[in-house]
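First, one chain by itself in structure tokens, the form predicted alone.
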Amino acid sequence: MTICSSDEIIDEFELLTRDAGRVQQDTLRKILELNADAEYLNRFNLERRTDSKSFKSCIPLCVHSDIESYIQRIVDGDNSLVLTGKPITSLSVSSGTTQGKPKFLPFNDELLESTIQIFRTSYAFRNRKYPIGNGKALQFVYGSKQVFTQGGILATTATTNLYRSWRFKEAMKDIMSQCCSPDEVIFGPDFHQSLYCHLLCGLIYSDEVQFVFSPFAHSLVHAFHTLEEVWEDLCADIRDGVLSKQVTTPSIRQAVSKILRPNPELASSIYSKCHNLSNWYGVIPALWPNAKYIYGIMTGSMEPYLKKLRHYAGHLPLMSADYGASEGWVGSNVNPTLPPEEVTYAVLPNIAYFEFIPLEKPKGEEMENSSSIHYIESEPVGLTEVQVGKIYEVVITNFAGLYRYRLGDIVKIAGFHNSTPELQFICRRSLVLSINIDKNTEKDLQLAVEEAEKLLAEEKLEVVDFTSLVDRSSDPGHYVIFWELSSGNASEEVLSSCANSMDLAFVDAGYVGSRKIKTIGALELRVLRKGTFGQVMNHYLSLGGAVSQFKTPRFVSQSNSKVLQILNRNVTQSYFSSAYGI
């Protein structure tokens, strides 16, 4: 395999993006030629045509439910050409926290290659700004179990599909720092033991660590919160050269014991630094002095964790990782100096064929006031036909059998890199909270929580995590917001004010109008015991998910009885809003 330098990778990217329109047409032609015999394409009488006009006129836009029956046949072992030109032999499983249940999605070699290209591209731009040499990376990465469906198809999380691939490891080893932890830790059967050993291995190689990474900001925050609890045990392990008894998995013990040696000097240094930290501010640069940045997905549902992550990061920059989903990749972060709140993603025009559905607010509604989904749609436009400042929903056609698939992501066009657009992620279009004509998204919920959280600052409290529920058990129905706080010392007066603040922060016209005429009841804030969201995460992990892909569900439906049970049994206080005098 030819190894390219960062400069060569950037040159290749510049060449691709100078004529993105032509590259897109070539990419669509390749996809349709490779999959010309697919049953799905033939159902719509495409008849092996590969031009974009024929493709769009024959193949309809779709969502997952439209193709679920085809994917289920693959899950059941149908090895005919259902969605692609050759049988699908492995599947990715989504986290299941966005829609409430995991989704199966096709995974093949072409998706693997696009992943490698995305990672290499963003790394090249990062490395130009923050060169890291031959050091190591403290990576909080966790594999999930590989299972075979009833039909004999390999199914696992997208992260595991990557990290178990020899092709991925071979392609990435020369352009990314070596992970501090051995594979046995990454693929260990117990997440808590793996996390402990990730921290331990990272401390053993503390002077060599060049950057810190996890796929999601949530798992970074969780890792350093765990460090606060186990740092003395880690110091003892390093001082004595003996792994803690809490690590019981033989494969992990054997692998970590090979690199663990008695080091009283290092243990003493770590102990002193942790002991002297003020509220754990800047713990990452304190313990890993040569780290240059912290990297992971920090947009969308990960934004609420940025405040705490910045606390741990101190002066180190946070850098948001690339834009993609279980369905496939979209773009790379080629502007690594932008903070996560402003990050943009340059679309790689050769990894998939992209369309964008223009979305406009009805007259009288300002886009800046709310991210709610009252949009008027127009016909999809091509990659190079989007306009700066406009809002769109992303549609993807990839090499793994998704055709004109609506990702449900809303993006804003921030600009262009050569002739390919740079996207700013706005929110998921999926509905979070709705009782009648009100429609509030995950972003609206986040903004409401952030507004109320300002009232906690004087009491030196913060919201650790949150989710929501539409409660229709009484008439009228009402919004319920669940909070886990950093401690239980908030006064009733402040928490009542927080409930009022969140109620007023939902500016969606349907919600405001419904509250005023009493067709939606007062918002309810339910405060949870510490550790509740850890229980929620453990529940999803017990279903076969990986913590690398875990996202706290921002909305819990009544049908998700197990998660609701966890939340409701941990409620300690409840406050109803009086903001509307109802």
Contents of the next structure:
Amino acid sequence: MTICSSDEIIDEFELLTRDAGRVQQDTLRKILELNADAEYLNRFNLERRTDSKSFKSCIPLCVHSDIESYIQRIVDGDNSLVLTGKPITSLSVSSGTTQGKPKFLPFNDELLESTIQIFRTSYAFRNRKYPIGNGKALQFVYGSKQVFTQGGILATTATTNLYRSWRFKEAMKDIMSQCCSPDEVIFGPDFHQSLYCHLLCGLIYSDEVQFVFSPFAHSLVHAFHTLEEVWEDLCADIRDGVLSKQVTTPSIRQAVSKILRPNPELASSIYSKCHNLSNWYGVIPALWPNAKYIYGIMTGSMEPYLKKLRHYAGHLPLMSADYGASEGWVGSNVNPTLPPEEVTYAVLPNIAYFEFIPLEKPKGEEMENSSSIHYIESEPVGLTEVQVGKIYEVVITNFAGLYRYRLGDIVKIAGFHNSTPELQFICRRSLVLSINIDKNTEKDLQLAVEEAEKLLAEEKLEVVDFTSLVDRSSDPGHYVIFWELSSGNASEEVLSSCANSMDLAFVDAGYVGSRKIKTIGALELRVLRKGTFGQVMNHYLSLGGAVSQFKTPRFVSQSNSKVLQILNRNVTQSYFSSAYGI
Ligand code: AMP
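Form predicted alone already given; the form predicted together with adenosine monophosphate follows:
Next comes the full complex, this chain leading.
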């Protein structure tokens, strides 16, 4: 693929989306031709046919566990044509925050090219509205360890697969702006040291920074929260031109020391700006005066961080980055002026073959303000057959050996761009709090937490992060919501009201009914020590996850004993709701 100008990319996008139905058929044909010899396709007797009708009648829909044994063979070094027409030589490791453990997924050059296409498309639209000059970008990006599996296959996170690729670097050179930090910082072995140096390098080049980026909003908030704690150390480093002793990794020290010079003037300007800020409001434009916007995925499980991110961003616009997964990309944000809460993703019809499983609520289950999923599924429909306003689960067939793979994400069709749908991300499907007939999604949990959080406003407190658990150790079982607060000074009275408020905020009919007849016990709010979610993140990193892809798990199953241990040993207070009587 040759590198094209933004106008050419927009023209190509318009062309592809005008005829999305035909492009999808061509894409499926290409995928099936390339992989005609794959054992998986032959097992289902596809017999080299490449039309969508034969494909759908031969190949079943699948979830990860259905193909895990095939992937395991690849992990173990089987280089026969298991899933694809050419042996798979690299694997992506997903964040693992959905199911408690990371998943292996095949990665290949075609997935790399589709990532480039997605990124370049959203950039072209973004740059039309907010052009950026030739400067730098403050990027909080972190590579994770690359490991070779026992079978000799390279495995790392999808983001690391990208940042390590020279092809990706070349293709992104003109659009991502140069990262302020050297590669040694991105690929450093210790995330805390890398974060410190990202902030330091960002401050050294503060006048040149054009935008601030991290793949997910969580790591942006985490970065500026860290800045609140280390700003004086950063100022000292810049004043003296000597890197703090807390950075111990020799390669990082060497690389950062090359760009760090004593600069007392810059240090005192940063010092006075930080000192004069009111509760860190607007710190990003204050310290990076030429930044035009903040960029990263801000929808779905990232929404709870928006309030804090807006606080740090002041007047700067927040722009949500694209929608995809380690399984493959889905859509680009081509309406960059929409606030994150309204962002939609236009599906690129040539990067994979997409199907959508229609989901409908049974009659009588509609409840206002609830996104609870008591869905009835029907036959999957094609990309151009989806209907505006309806809700679907995304199914992907990609170039790297996934066929009719249920992504587990629920999306709503917000509209169409030419003939391709624009998706609004609703939530991940698997995450539900459920004891008997109740079912609450990640979104329901988020709404409940937001409702209760309003009660903290008067005490000037915030929920830093949260997760949940179904506790069946007593009978009846009950919901437990864990909160980490910005400070530990909330009054008992307010926290009890918060527990009541969350209990009442789950308006799913199954929950309300069960609470009334006490087949579900009183909701419990457990308050955690500061820093608990940092420990949870460190645990996922120790499993091989990358900070860049980290998403706080919103639901912890009983089998996730390590995370439960971390949460439970950090509980400082617990409050039971009395909303439905004691
Ligand atoms: P992973 O493969 O571990 O990076 O996780 C991929 C998952 O992240 C997807 O299946 C989605 O649930 C979520 N995700 C990715 N992009 C977005 C987005 N733009 N908005 C909301 N959720 C997203």
